[in-house]
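One chain comes next, on its own, written out as structure tokens in the form predicted alone.
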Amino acid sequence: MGTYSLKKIAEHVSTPKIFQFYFHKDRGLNNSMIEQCKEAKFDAIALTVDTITGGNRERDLKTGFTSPPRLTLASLISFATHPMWAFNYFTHEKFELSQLKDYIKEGSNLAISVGDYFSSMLDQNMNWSDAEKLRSQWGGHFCLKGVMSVDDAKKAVDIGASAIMISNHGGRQLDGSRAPFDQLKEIVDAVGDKIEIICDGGIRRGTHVLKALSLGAKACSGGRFYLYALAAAGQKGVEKALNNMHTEIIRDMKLMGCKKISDLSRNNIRFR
């Protein structure tokens, strides 16, 4: 769903690579995104499976927003009363979601809201199967992103997966779900020796981390963290994001009297 071409970003990210893949109706599409993540030496692939359909996204609904953006009369007002935004919107390259534009023409050519195209576009039959085979046809490291039970941990380690990412998608799909965190613990006893475990979700400060890695989470993800960011002041604003977070973590780790990261256990934990 990304607006660079993972070519692109290849020759400019020479750091470990994650591709976040949604499982497609097309399987030109699924087996294109595989091919384009082997030729740009990307390490890993997570694939999505807490987003067959879109949530009920009210913000969306009540914004107007959608991919590429469709202009209306408050998007024109927001143009109007922010000049820069219009002037790097109509300055730089045409929008487009660079791994799907050959394929389909909804979020490159054809405004869609992002609850849309998950209800339109993706395989909402994808199971088990499917991820096993998508795996073997990867070949290396895979997660599998939004596994929030027990059974569905272990069901991840049976088909070979690398590592899981414990989310709810940012809490923007079901409504009630529960916190990433508050799954953590009974999924690290039941499969934290036999596969990695990340936390993604809420994750906004240093303290989050240190929380989770010591509940027994391997590491953690964020989204907004680094989007927001950059959303407003671009790559500075990602860099100073990424410096606060380390700072914080730096700084919170001297305060708990921990000098590496294998000092972290759950005596620093206590719940309600």
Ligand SMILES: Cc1cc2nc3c(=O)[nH]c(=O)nc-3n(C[C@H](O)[C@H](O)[C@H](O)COP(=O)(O)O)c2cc1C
Second form
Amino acid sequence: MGTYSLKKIAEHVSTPKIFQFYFHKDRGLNNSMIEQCKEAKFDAIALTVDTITGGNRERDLKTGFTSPPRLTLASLISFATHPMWAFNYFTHEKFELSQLKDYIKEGSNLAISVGDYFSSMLDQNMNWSDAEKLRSQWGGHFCLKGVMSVDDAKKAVDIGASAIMISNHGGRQLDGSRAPFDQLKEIVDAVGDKIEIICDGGIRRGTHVLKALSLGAKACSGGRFYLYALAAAGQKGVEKALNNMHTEIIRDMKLMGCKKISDLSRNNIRFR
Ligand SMILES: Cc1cc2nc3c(=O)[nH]c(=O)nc-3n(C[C@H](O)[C@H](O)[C@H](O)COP(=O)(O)O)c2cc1C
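I would like to compare: after the form predicted alone, may I see the structure of the form predicted together with this ligand?
Complete assembly follows, chain above in first position.
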């Protein structure tokens, strides 16, 4: 659901790239996204598996949030009270969901809520065999995003996935689900030697990354970590957030007496 085409992203970004894949009912669209990933030489696909239906996003219901924003009295007042944001929005390139726009009207300028999109466009019957077929059709590094149990982690290994993201979608899907970090240890113990494990969610500081790596994760990922910075200060904000993270990781490793990532171990962690 990105607003830039994979081709454009590939022109600007030379570091490794993961495409987050939503499995749509429209198989032509799924095939087209795989082809676009191949053409733009993306390195990996992460299939999100925790959005079989939209979560109950109460704030979205309250604010009437849609992409793109719908013009309502409330949104007009919000534009008026955030003039710089509104100026940027209206003078910026037109909003589009680049990967979807040639396939479905929801990819054009039709305002739709995320929950409605998930429920109407994604394939709610997606199963393990679909995931395996997608992996084989893609042929490259393949990750399942949204795994939260040992059983599912084992199945990810069985279908030949190269990585899993332990994630509850930033707590935006199933109300009351455990935090990914709390789920990490048992999943690492079960499959940590067979598949790469990424801890996704709640990562804000260098020490959060160091704790996850100490437990056996290979990497961490995040959403709000960069989105808050983006909302507050645009590109500069994201650069600052990334620099802060980098500095924190290096400083905190020094404070912990670790010279390299492989020095991080469970000796660093105590559970209450
Ligand atoms: C505004 C917003 C939009 C998101 N959109 C997607 C999405 O389209 N696909 C997806 O797999 N995850 C999506 N996520 C979830 C993130 O990929 C990630 O799992 C989550 O944000 C991690 O939690 P954190 O925000 O605490 O880092 C979104 C998260 C936020 C906050």
